[in-house]
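Heads up, the chain below is alone and in the form predicted alone; it's given as structure tokens.
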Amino acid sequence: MNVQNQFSKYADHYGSYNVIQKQVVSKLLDDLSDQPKYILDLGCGEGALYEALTWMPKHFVGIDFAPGMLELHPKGEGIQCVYGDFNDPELFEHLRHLSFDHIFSASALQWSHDLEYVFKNIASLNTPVSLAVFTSNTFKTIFETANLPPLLRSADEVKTLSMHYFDATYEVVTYSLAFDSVREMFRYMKRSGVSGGRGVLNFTETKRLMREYPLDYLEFEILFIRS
């Protein structure tokens, strides 16, 4: 399991808060050896994966449990946006009636209530996968500074769960995203969705963390799973 490091600079003029997610999507696609025509995107959001494709798939199915995100997803011939939660067994019952030649998930599976169950259901579709799962060293220094346990599973735990269901290759990539100010950094955390919307500190604790955080960047750790 190789570990790579990548560094980026965040700026408000990018006009969005999904800088890291876009880099994750780019890596998922760069690692492909072909151009699949029938694609399933679990946790498709507003369409970062679809928009990054350099070819036109015949059928693209995007799944998300946020209707607002599905409204923003690209529409058109061959694109099917489906409201669904990958924790729900009925979703996979529906998907088993469809045919795919590749399954993607760029930055959503870490929020699964039962990740092993989700891996089992994905594997039941008998389709090659390219999955990116954020893991416990995401925001590592923030949690250490705040004396809090990480929100996410470790890369080793995710890999162990995955190995029960996929004959896959594994790679951990760590990203660092730099900011001009601590306030800008915390605004990114709130709006990017990387934290899953899980507020764990009250106002006073957050102010203290902003004063004591020793870095000018955020850390991200992602486990890439390819089968």
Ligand SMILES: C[S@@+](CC[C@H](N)C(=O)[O-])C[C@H]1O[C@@H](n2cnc3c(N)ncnc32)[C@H](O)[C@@H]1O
Second form
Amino acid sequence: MNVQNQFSKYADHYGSYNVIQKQVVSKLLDDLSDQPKYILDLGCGEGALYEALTWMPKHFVGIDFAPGMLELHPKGEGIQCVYGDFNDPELFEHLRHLSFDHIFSASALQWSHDLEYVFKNIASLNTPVSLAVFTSNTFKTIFETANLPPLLRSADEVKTLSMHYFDATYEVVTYSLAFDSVREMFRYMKRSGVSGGRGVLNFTETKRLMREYPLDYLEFEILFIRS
Ligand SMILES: C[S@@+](CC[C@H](N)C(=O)[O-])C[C@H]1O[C@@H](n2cnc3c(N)ncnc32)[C@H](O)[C@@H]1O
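Can I have the other form now, the form predicted together with this ligand, not the form predicted alone?
Starting with the chain above, the whole complex follows.
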């Protein structure tokens, strides 16, 4: 597996809580060899992928299970925002009646209950994919300092599951995002939507973690799957 490292400073993106997700979307698009016109975006959120397209697709279907996110997604001719859960086989029954030339999923599939099942359903659509999945070394030192097990599956685990269904290339990219203060770093972690809202630390434990965290940056790890 190819490994790449990227470093950014939060101060350069102040106020934005999806700095890394935006970089993930850019990489997914930069790595394409064509400009697909019929696009499915699983876990589309408020439309980072659609907004980053440099061409006009003919039909763009964005799926998300958070109505508040779908509301914020760009609307318009050729754009269909669909309320749906990628853990739900019925969603894929519906999608089988549509035709796509590329399937994307950016920073969303790490939350699937049964990732193998979701991969199987995606693969059943017989369409090239570009998937970016957050993996276990995301916030690695936070979890180690707090003596907690990682929240997410490892990159090897996700790759192994995926290899059953896709003839793909794999790349792990680690991102470091540096902060001017610990408080700002923890606020980012809470608001970024990457931590999955696991509120397992009480106030005192969180204070201790903030005191003892040895780095001035957060760590992110993403597995890119491209077929
Ligand atoms: C971190 S956001 C990423 C959004 C967007 N893809 C981006 O790159 O900015 C993850 C998105 O996945 C959606 N999501 C998580 N689990 C989902 C599921 N089971 N079915 C559909 N959407 C889901 C969330 O609602 C959220 O909008």
